[in-house]
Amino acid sequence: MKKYFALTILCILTLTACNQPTAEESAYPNEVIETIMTRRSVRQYNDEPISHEVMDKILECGIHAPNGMNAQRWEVRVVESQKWINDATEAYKNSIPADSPMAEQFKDPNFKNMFRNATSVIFISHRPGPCTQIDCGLMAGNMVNAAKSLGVSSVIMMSPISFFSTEEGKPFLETLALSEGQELLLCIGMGYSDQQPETPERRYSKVKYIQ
């Protein structure tokens, strides 16, 4: 009898034990604040490709941002061709001087592309206005969040852009295919991260309550 009081014990011990948040999930009081606490820009990814399923409700969060005067603005282009990324990445590295300090990063043996090594790149755009920009931010955040919390990483940029307002970068704004008065903004880089950034520094000291 002891002997299976002691087993039925033990069970619960062990099922308890299972049901008790390891020290990181009981950081954050719930699964949002996490996902923003714990989102990283990442720079490195492997070649796992995002799945449609996958990516069509990173968008739909995005395009469920707040937006002035629900105007909507913006447009979105999602670039999964790795050849699309491939050339684009080659026709730029042929605009850089070789001497340019911007060129020293084709020298990293862990380049594979200028959208910082991504598999997917969403473009957003926006006919410029008084909240656009504001706007198109929102809508990036909701998207890198909310791959964050499929699992999938990110890393928001705008150094691309200039890019494709260059000659050799025309002709594959022009495959975006946006439409009048439409100009791009940002580009997000997405995939299966390759690396483990570290936690930056924050400046809690910019904070302050007026009362």
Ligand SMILES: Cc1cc2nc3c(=O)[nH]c(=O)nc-3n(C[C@H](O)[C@H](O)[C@H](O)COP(=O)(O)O)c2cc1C
The other form holds:
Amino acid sequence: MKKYFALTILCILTLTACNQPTAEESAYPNEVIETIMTRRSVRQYNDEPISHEVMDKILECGIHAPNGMNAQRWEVRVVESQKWINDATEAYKNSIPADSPMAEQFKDPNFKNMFRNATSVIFISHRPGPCTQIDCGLMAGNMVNAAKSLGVSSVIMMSPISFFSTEEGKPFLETLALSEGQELLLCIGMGYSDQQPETPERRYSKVKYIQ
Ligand SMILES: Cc1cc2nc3c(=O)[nH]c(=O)nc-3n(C[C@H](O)[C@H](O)[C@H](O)COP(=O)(O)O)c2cc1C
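Switch from the form predicted alone to the form predicted in complex with the named molecule and give that structure.
To see the whole picture, the full complex is given below, headed by that same chain.
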């Protein structure tokens, strides 16, 4: 009797262990879903640069995003120059009144630059049209998920964009050499993460099936 009891316990333990994800086995059904679910906006980076081999893959995934009528009314610029990033940040600081709420960020001891401390910045512009903001958003989405899958962290940003239409920002915009009619829409800070952000709450109640 004791023998049967021990055998039953052993079977239960074995079956339970089989249902637990192992180190190799993810809690997600596949790698794409794992990448999407575990990507987070990162705002602290170390100094490691992103190789062109890796960046080229991220950019390629971006331009393969769906876009209205495949018109591709976008342009992409990748700024890798730390001098450019630091100089733009200095000019940005000078363009903001010291008593503005926007100036609070400069007091953060971890503040490195205006692009949430990223090491590279991807700028995405569009020639405005009915679908182009959506197109650029989808492009950015592909880029951040591709980056995540390659171990690169990122943050999509719109707040730095208004700086590039100020007197202080215009010289930096010119160096991006965008084509006539192109307008900057958003940028993506990228680099290797120096933080592990929590997952911000998602409201599942926003989604409903209509049956
Ligand atoms: C269109 C857009 C604009 C954003 N602009 C900024 C920004 O200017 N600064 C910033 O720190 N984060 C910005 N974010 C990042 C969001 O704050 C972030 O995606 C959101 O809080 C959810 O967090 P998660 O990306 O970690 O899931 C932006 C995201 C999107 C999609």
